[in-house]
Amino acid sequence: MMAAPDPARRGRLLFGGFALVLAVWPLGIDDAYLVSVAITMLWFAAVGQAWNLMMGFAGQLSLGHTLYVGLGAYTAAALYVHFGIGPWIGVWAAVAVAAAAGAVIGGLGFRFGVRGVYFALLTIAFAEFTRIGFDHLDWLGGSAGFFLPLDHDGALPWADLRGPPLLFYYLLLAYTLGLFLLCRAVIARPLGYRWRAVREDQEAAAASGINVFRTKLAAAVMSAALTAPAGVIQAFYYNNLFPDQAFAMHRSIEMILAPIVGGIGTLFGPILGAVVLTPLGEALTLGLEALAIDLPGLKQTVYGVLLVVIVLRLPSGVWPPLARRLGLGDAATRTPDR
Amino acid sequence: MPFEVILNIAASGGLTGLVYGLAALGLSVIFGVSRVVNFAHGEVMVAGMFGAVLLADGLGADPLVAVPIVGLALFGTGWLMHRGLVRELIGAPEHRQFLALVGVAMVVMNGLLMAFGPDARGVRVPYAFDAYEIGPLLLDKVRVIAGGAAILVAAGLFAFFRLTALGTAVRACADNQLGARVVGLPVERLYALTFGLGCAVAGIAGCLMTLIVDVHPQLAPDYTLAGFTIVIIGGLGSATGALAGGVLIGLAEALAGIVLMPSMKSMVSFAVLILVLVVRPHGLFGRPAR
């Protein structure tokens, strides 16, 4: 055995070659399912991380989060639509518009001490509200959805993301790795150590001088901010935005199923969780197309039984374990619910 | 617009609120007593929508016929859930409990889905165009029975809790959970009843929805989440709030599918909602938590 004496070197080394893995395989397998089934992981990889920031590490739970990812999506896609601005820029006023959004709910909720499941509540009739808002705003469409032209004027495949399915694959990819190591980073300062204080007794944060409003908005706004450019990515990728998927509810749901899985409060555990599900239901679809079953619901029936199990069985997913297992710490592994 | 039509769109609005407000007392009834969220609420209440057709559609039985039978075998359901997964629930932490509850929902929902498929269906009663004629009102038959009902129901419940021996033992649970304990309550079966009892309510709605709406699986989200709008307006664990509760919601999305469009009435339910959490998180009728 060569054991590494230091599980954060090894950590290190694992997460590298795990990148490394990502980064090349599609060279070697050029295959448009493949790609298209990875670009749906990596995408519920990077939100998933997204909202682990707030729930994970903060303990607020949001059920709305497909609002910032429908925000995201909408701004950048009425920029480049109305006023002929590109998606790099598009998406800095994606990032400004969900975390003004965030800024307003999780201001609104943790300033009249709206908490729990109260909060949760609040977070679904924002997203609720404004999807039937969006049904009925023309100017993106409404209802009838909103749509990017394919063509674009010569200029360079990614300036404005009308490129192959590859580039999309290789921007979420380097937007899930760079969350991933932001969200290392940012839990490693102060304000991390604050989320987790305030997540585990709220009360007694605020007994230690911790300002329990700020800190909490903190991490509303910081996960809204960095749950946009999904929202951005997917409305260039689709080339179509409806507000009945862009804000469902059914979205929010699937959004937080990857780090449930892999493990709330950890890092790695929406990645794992993503990598865990992205298959595992694309493999259900082609066991049912193969055996000519025609069942609309059966593969959400299977992600509604997991998740019961899941809560119940191994509420702290299954991250934590497989990292004893293969001798990791992960940076902010919490210790299983009280 | 005349003054007769607004006040007619406002009385019908009010009588399906009722049914509503039955629906969430049932929501309010299982949090009152077990301090669970069930967040699948509005999917057992479907449920019961495809009981009643069902039995219409086998049986050629009236909704109000089915309102036994979907009870039974809701509150045998409720209680089995109670007993198979809620119970491990209780004292959990909120967010695990509403996940699960959740996975419950996505569960029921999609098992709707598989089994009746996704197109709307109805139940068609002899008396579905008849009404009533009072003073300047013209009230729909259907939607006054499916009002006096879950008033009656909603009664029932109420002295259920009130009068009998069991109503106060569950009620003494929700009080104090130890101090029931210490004097001898099986407070776990007085829970599964509760669970029980609370999807029969839900069941029962549905019974009554069917006389005014059809019933498609899509649906179950909704009526959750007005399930939850309701409640907390009236302020959880409140039973007259429910039911205040679902009158008034029923009044807005009735008045706002006049005033704006009839596809915008639930942003109006959503807007209370955020309204009432912000300023009253308690409800109009509830006590503040501490």
Second form
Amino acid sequence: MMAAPDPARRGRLLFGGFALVLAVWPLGIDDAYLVSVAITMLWFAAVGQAWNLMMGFAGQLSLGHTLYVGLGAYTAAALYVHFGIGPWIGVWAAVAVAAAAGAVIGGLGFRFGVRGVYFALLTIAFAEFTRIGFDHLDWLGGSAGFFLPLDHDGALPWADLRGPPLLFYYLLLAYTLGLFLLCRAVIARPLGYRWRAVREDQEAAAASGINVFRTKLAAAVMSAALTAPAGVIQAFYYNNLFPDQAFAMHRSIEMILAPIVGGIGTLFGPILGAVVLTPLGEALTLGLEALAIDLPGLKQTVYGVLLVVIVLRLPSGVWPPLARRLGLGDAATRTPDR
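Next, give the form predicted alone, keeping in mind that what was shown is the form predicted in complex with its partner chain.
Shown below: the chain alone.
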């Protein structure tokens, strides 16, 4: 009698195949537009994973995660422009600054018992007044924008994070896969169990001896720190920064759509959500252009309707039912204690 296939082993094989496809796909592509779409897709997959760590695993809603993207981007860019410090070093300063911001916001909110939508409003407020503040920082370009030079004398292109779009594609691919493996490792450790205990019932977690404040603060700091490198990559990919874009509220909403559609609280959900949503948005743009339709707001309306349909039809996200169809079982969509 043949043994039943191991869902965990099948999941590892499928994930390895998925990673391999992403690794070799651009090698035969000579289309800059398709590569740029893939870069955008991986960027949202990465920031979605970082946000999911805080919301999906620890249950703390943030709607201001663009703050950490902007802080990471401006920190690394300022070190590069004003002091000649390359992004491979600047990224660590960016992580530290974002982590400190996460500690301040989390410390204030959790210390005073701010929860749910009220904590989300607190994160929005910090992102918004940071945007206003950066609008008036002439040292960082202010509202006129902060522009990065294409190179510094004597520096190798790769050292300054300069190169073709494929460089950024593979950098984001490595970061996205690394985040997946990091989250997978963290949630299987005591900290991950404490996060999920707080998420399910904060009072019960406190009664069982868990330090709720420290547990939630750890999630806020780690999520902020892991978001910052995406901002660094974005800064050196586009070579310019504007406060209205770097700290924009709509960008925070875009960042959380991938894990919502893919499946909040699942490991693979944020990646799958980005794979679904980014090509969908681009397909809508191309489709409307092909039909010569130029109605203001039509793309956003159609995109919003499609999102509502997806959420209503698949309230737990796209990944859980897909995982069951692939024979991975419920274990593929649940964290270890559920």
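Positions refer to the first chain, counted from 1. Here the structure is a predicted model, which means the values were calculated and not measured. Each form is matched to the other, and the largest set of C-alpha atoms that superpose within 1.5 Å is called the rigid core.
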* Asked: Taking the rigid core as reference, does residue 298 move its C-alpha 2 Å or further between these two forms?
  -> yes
